[in-house]
Every structure is written in C-alpha cells, then in structure tokens.
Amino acid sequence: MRAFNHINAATLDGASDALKRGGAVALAGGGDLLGALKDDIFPTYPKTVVNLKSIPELEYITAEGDTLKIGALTTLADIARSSVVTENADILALAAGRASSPSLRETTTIGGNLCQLPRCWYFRKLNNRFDCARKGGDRCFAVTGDNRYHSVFGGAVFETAPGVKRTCVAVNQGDLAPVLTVLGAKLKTTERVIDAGDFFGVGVLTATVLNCGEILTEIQIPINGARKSRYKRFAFRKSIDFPVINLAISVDGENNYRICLGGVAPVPYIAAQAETLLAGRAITEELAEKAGLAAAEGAKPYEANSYKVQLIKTLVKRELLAF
C-alpha cells in the first residue's frame, strides 16, 4: 500500500468539501477501499482517504410512522440482528446476513455495500494490469476476454470523456441493491433523495449516480404490513463470495409484484415484463413458470455465461412458488 493522507471528518460538510478537492476517496466501513488500495487497482493512487465512520450520528436504525430508517454507516451484522428490522423488512435482514462473512459483515456498512465498486477481474487485477474502459481506458477486456460472471442484458455506455463512450459488461452484484429496489427504498444524500432503482449507475471508477463530494447518509425503507418478499442468493461458496446471481421479489396485498434480479446487469435488473405478466394474478405453476422466462426475455449471454439465463428462469419461478 502506498502512502496516501488520511482525514477523520467530523461533518458531512467537512467530509464533502474534502472528497469535492480531487484525488480523494470516502472510507465508510474499508472491506472494500483497503483491498483496492493494497491491490493498487486504481489508474491514479488516492492523495487521500476520508473517513466516513468519524462522523457522529450515521449509524442507527428506527421506525419512524410509516418509515423504517437506517444511517448508512450501519452494519450489516447490526441490520441482520435488528428486530426493528426483521419486523418491517425481513428480506433486508435475510439479504444483510447472508452477504460476505460473519467477521466482515461487523465492520461492513450498509452504505459501502451499496457504492462498491464492480467485483469485475479486469477492473480489479493488481498494479491496473488492464486499463479498462471503467477505469477510463479504451475497452472492455471482458467483452472478448473471460466473462463467465459478466453481464447477459448487454453493457452500460457511458462516457470516459466528453463526447468519448465506451461500454462494461461488468455486474452489480451488491446483496441489498435488489432487495432495496424491490422494497420501494428511498436513498437520501447530502444532495437529494434519490428512488433506490435510480441510485445505481456505470462512469469511470463509479457505480452510482452520487456526484463527486455527494454522500449517501441513510435509506428509508416504506413500511407495509400487507407486503411480503422473498430473497434468494446464488453462489459458488456458501461464505464470503459475491452473488453470482440475487434475486428479490416482493407483493403486496393486491397481488402487485416487484421483481429484482443482480448480478445479471450492469446496474440491479428490474424484470418488468415478468411484473407486468403476474401484476393482480394469484400465482400458479404455470404463470410462475412464464414470468420465470419473461424475467429471462431479452438475455443475450456470452458462451461462457449463458448458464445465467437458467438461473433466472429456475429462481423466479422457484421463489414464486415459495410465497
């Protein structure tokens, strides 16, 4: 790791002015940062690091009316374990607890889950082996290279430099992105309140839509008791790795559905047409079955990832009929 300065904020102002300089990074909970910073992945080395974790009062969750709110410096293990949680958004402490590993998951925010940066190999190979088009070079390697876990919905265009676009294959694959979505979660910053399907987005060395020195401080879940959800979580390891595919799905008591898939996209998946096929229908086999392939319409996978558009099928139809 090579030597950078560090600043402990004390205000969300002080901590935005900081990160708004140039050449600085925001440090919520590190799991993330420190690793990218020891794999020395970045085309520039950060002069400096702010930490998040210094500021007062951004780790707590509560019930406010008709408001489940949680600061975003809150763990995950604390969001797994809240009982003010499992009673308004058991999906979100389902998701909570089953992302990383236990140890990782108390130092882990639910802040830095939601900004990490792509999980891509390319984009994280040692010493920026691969100069890629997310790090504002002039490709996607993945795109002809190994993309096994990358993208079956296509790329995110998005510019490198005025007026120059170029495309990533890289996925989403943040365990609450889906879950928030589907919750009808709204993110709020030093700037705005930003609808959780809207928060997620592809620039250089970004995969939201914050813009340089704004800060997410807290997600405020709607409460509905007549709500129910469902998350399910693929992986080649049961601990530790990332999702190849994630999955939630919510209803509410008119049989309105929200179904959200990561790993699938550069940005969480929202499988509109297989809402619009279920949306006021009592779930049966059959309809499970062809929303399971309406969630799937319009994939076009790479040889190497193509086992991904059965997984879609297989899990939505499987966590509809598990309602």
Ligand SMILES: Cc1cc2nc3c(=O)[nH]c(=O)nc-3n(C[C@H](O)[C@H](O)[C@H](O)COP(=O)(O)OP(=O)(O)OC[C@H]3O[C@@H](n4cnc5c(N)ncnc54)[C@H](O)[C@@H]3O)c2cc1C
Given for the second form:
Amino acid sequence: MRAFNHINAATLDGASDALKRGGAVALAGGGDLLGALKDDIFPTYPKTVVNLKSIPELEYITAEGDTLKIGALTTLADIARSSVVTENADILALAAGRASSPSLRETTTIGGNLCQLPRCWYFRKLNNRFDCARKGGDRCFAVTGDNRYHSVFGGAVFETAPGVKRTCVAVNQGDLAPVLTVLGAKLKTTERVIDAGDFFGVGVLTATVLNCGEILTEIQIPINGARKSRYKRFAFRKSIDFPVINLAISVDGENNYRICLGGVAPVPYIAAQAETLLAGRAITEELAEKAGLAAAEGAKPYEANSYKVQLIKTLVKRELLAF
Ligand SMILES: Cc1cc2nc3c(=O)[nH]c(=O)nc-3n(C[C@H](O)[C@H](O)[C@H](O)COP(=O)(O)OP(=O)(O)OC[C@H]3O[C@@H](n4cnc5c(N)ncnc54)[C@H](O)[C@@H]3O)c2cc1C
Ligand code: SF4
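For comparison with the form predicted on its own, please write out the form predicted in complex with the named molecule.
After this comes the whole thing, all chains and molecules, with the earlier chain placed first.
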C-alpha cells in the first residue's frame, strides 16, 4: 500500500468538501476500498482517504411509520441480525447475512456494499495491469478475453472523457442491490433522494450515479404488510464468494411482481417482460416457466457465460413456485 492522507470526517459537509477537492476517496468498512488500495488497481493513487465512520449517527435501524430506515454506515451483520429488518424486509436481512463472510459482515456497511466497484478480474488485476475503459482507458479487455462472469445483457456505454464513449461488460454482483430494487427502496444522499432502481450506473471508477462528493446517508424501505418476497443467490462456493447470479422477487397483495437479477448486467437487471407477464395472475407451474423464459428474453451471452441464461430461467421459475 502506498502513502495517503487520512481524514476522520466529523460531519457530512466536511466529508463532502474533502471529497470534492479531488484525488480523494470515501472509506466506510474498507472491505472493497482497502483491497483496491493494497492491490494498487487505480490509474492514479488516491491522495486522501476520507473516513466516513467517524461521522456520528450514520449507523442505525429504525421503523418510523411506514418506512424502515437504515443508516448508510450500518454493518451487514447488524442488518442480518436485526429483528426490525427481519419483520419488515426479511429478504434484506437474508441477503445481508449471505454476503461475503461472517468477519467481513461485522465491518462492512450497507452504503459501501451498494457503492462497491466491479469485481471484473481485469479491473482488479494487481498494479493496474489492465488500464481498461472502466478506469478511463481505451478498451474493455473482457469483450475479447475471459468473460465467463460478465454481462449477458450487453455492455453499458459511458463517457471516459467528454465525447469519448466506451463500453463495460462487468456486472453488478452485490447481494443487496436487487433486494433494495424490488423492495422499492429510496436512497438518501447529501444532495437528493434516488430510487434504488435508478441508483446504479456505470462510469469511470464508479458503479453509481453519485456525483463527486455526494455521500449516501440513508436507505429508506417502504413497509408493506401485504408484500411477500424471496431472495436467492447462486455461487460456486458456499461462503466468501460473490453470487454468480442473484435474484430478488417481491409481490404485493394484488399479484404485482417486481423481479430483479444481479450478476447478469452492468446494473441490477429488472426483468420487465416477466413482471408484465405475471401481473395480476396466480402462479402456476406453466406460468412460472414462461416467466423464467421471459426473464431471459433478449440475453446475448458470450460462449463462456451462456450458462447464465439457463440459470436465469431456472432461478426465476423455482423462486416463483416457492412463494
Ligand atoms: C473477500 C470478499 C468477499 C465479498 N463477498 C461479497 C458478497 O458475496 N456479496 C456482496 O454483496 N459483497 C461482497 N463483498 C463486498 C463487501 O460485502 C462490502 O460490501 C464491501 O466491502 C463494501 O463495503 P464497505 O463498507 O467495506 O465499503 P468500502 O470498501 O469502505 O467502500 C466501497 C466503495 O464505496 C464507497 N462508499 C462507501 N460508503 C459510501 C457512502 N456512504 N457514500 C458514498 N460512497 C461510499 C467508497 O468510496 C468505495 O468506493 C465482498 C468483499 C470481499 C473483500
Ligand atoms: S468489463 Fe469493464 S471493468 Fe472489466 S475489463 Fe471491461 S471495461 Fe474493464
């Protein structure tokens, strides 16, 4: 690891100001960021690390009226074992309790989990060996390289410089992103409130639509007693392994379904065709099978990741039948 300045932020305003000065990066639990700094994967090493954990009152879980509120610095372990979360958003507790490992969950946070950078192995290669598009470089190495864990729904096109467009086919693999999307969560920042479905984005060294210096402060989940939901992840190892694919489904009292998949596209993928097919209908074996097919509709996998298409079909069908 190289030397950097370390600031213990006392307030959100102070942290935002420090981040806007440039060359600075926010630190929450450090599970993602410290690995990236140790492995020296960034094209320019950050000059300053701004510790958000020193800001008071960003770690809490409360149910207020019809909203479950979670501070962005709340750890995954606290969310997983919270009875308030289990009562009001059980799949969030489930997903938080499955992410990474028991020890990492004690220190890593819900905010950091939502903002974490992609796990693409070119992006993560030691010493910035692949200066790829997602780091501001000219090309995506995964398109012609080893893309077995990459997107089956195409790449995200974004600007690496004004007027310069590049593509990235890395996926969003976090456990919590699809869950918060189907629960209709809103994400409060130092500047605005963003629907979870609009929060994720692809840009140079970012996986969100947050502006420079903008900090995620609170996750707000509508409480809905009539809602039922399910969460399933498929990973090769049982522990300390990102999901290859994960799936969250919620359904309200009128059989309106929300279906979101992680690990299949650059941002959490809302299976809109499957949602439309299912709207207002009771699940049968035949309908669940059709919904699985609809969820995979439009997939254009590479040879190495075509297995993900079958995973989508099977997971969607199985989880619908499990309600
Ligand atoms: C070995 C390993 C296995 C893992 N497995 C999984 C897994 O299976 N599933 C899964 O979902 N995750 C997994 N993770 C990720 C982990 O669970 C954390 O989500 C991750 O470490 C990020 O959370 P953090 O609090 O540590 O954030 P940090 O590492 O401190 O920050 C991550 C990024 O988010 C930014 N950031 C943090 N907080 C904020 C905020 N409030 N506002 C704006 N930006 C912010 C930081 O600047 C940084 O860019 C794994 C991590 C490791 C190291
Ligand atoms: S998929 Fe994205 S992160 Fe991976 S090499 Fe391509 S541009 Fe970089």
